[in-house]
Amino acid sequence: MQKRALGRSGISIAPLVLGGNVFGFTADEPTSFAILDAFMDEGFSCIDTADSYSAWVPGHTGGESETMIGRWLKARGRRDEVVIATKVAMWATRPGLSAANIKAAVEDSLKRLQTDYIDVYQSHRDDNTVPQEETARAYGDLVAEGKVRAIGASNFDADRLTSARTVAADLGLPRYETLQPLYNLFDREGFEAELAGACRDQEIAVIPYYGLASGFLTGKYRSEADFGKSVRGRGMGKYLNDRGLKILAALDEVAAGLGATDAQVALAWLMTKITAPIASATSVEQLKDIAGAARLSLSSEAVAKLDAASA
């Protein structure tokens, strides 16, 4: 499987990132371990999480996903084979991108992950209350100390991403090597309007979240009657419209021609556009399905059909 570079970081990954938001939430420990094992066995390596996962769940406080991944890393002893990407700034317990918060948060994440370094440490969202110079220097210190290999951004607009790059270059400090935006067949405009060009010009790798639009692009939500199929079902109303159904019809057609699933085609389409989409799985069966996307070859005609349906 051809690996793809994460910007200029020197880190390369296979073209699929496993979303860790489900670990310790909708996937218990045995299930989480089985999914992580299967992901690695399929030839992938990059796992994305955040300190805030899964603070939104009643009874949870945050850090559950990192803790689960840390237990798995300790049990399996495969740290050198894994690319761990986690995030700081969005958790109410450790909010923002001040130097003090970044340095406190990274220690907490390292402890939960049971590792002495993080491969890609990401700003979960922008923080315009803190000078970008302060944030850049804090990240620079972590890289110099060996606690972080590379840094990335999530939920930044093009102007702030570019200014952060300029600040880092002027100070001779590490720059953002990855961007994690919202991007999928349904949600295209926000990324394609300005961010896509900025990432291309700056050689920033793109690892978008919600690659399957919270599950809508798997094709399992065709009517309101399907909303009860999962905990995410109640959020499907925004996708279930004429455009969403047109996208599903195009996915159905392309998938049928390839003997593939809608989820595989949706992720394979993303792989033609960006570095590696993020997708999560709550079972080994789901993991094997999404893993198949990396082995799917979409023709230019298939890509054009999906482009047109989702335009």
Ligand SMILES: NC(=O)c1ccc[n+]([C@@H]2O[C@H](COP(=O)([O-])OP(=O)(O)OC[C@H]3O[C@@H](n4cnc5c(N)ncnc54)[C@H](OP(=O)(O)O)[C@@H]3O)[C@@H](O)[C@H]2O)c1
Second form
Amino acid sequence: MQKRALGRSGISIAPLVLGGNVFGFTADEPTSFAILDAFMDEGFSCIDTADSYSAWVPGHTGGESETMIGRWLKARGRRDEVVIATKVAMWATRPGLSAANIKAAVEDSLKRLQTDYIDVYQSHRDDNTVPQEETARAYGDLVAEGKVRAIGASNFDADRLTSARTVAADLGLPRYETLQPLYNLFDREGFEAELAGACRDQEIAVIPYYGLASGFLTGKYRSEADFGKSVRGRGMGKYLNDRGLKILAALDEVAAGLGATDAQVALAWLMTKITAPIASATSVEQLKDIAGAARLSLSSEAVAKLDAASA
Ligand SMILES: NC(=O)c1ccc[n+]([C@@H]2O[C@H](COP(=O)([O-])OP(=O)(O)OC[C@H]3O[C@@H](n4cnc5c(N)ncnc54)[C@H](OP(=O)(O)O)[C@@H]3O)[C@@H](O)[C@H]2O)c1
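Would you mind giving the form predicted in complex with this ligand, to go alongside the form predicted on its own above?
Let us now look at the entire complex, which starts with that chain.
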């Protein structure tokens, strides 16, 4: 599998990132371990998580996903084969991008992950209450100390991404090498309008989240009666409309022509646009399905059909 560069960080990954928000949420520990093993066995390496996952689950406080990944890393001893991407700023316990918060949060994440370095440490969202210079200096310290290899941003707008780059360049500090925006066949505008160009110009890798629109783009939700298929079904109302059904029809057609699944085609479409989509799985069967996206080659006609259906 051809690897793709994470900006200018020197880190390269196969073009699918495993979403970690399911670990301890919709996947228990044995299932999470099996999914992680299968992901590595399929030739992938990059796992995305955040300190805050999965604080939204009743009875959870946050930190559960990192803790699960840490136990798996300890059990398997394959740390140097794995690219860990985690995040700071969105957890109520450790909010924002102040230097003090970043420095405290990274120590907690390292403990939970049972490792002494994070490959890609991401700002989970922007924080305009803190000068970008303060944040850049804090990340610079972590990189200099070897606790972090590269930094990334998530949910930033193009102006702030660009100003962060200018600040880092002026100070001779590490810049954001990755951007993690919302982007999939259904949700296109937010990324394509300005961020896509900014990332191209600045050679920033793009690793978008909700690659499968939380499961909608697998084609398993075709009517409201399907919403009970997962706890994630509760959020499907926003996709199940004329445009959503048109996208599914195009996915069905392209998938049938390739002997593939809708999920594989939806992720393969993203792979033609950006560095590596993030998607999660709640079973090994789902993981094997989405892994197939990286072996799929979409013709320019297929991409055009999907572009048009989702325009
Ligand atoms: N930066 C941010 O602000 C942000 C925000 C959200 C997410 N993220 C990241 O992005 C990752 C992915 O997001 P996500 O998991 O919410 O959404 P997603 O990847 O769009 O959807 C994945 C879900 O779809 C279902 N699925 C996957 N493969 C399937 C298959 N082959 N057949 C049928 N169903 C399948 C599974 O859920 P069920 O089995 O439950 O149906 C799975 O958990 C997260 O884990 C997280 O790392 C980041």
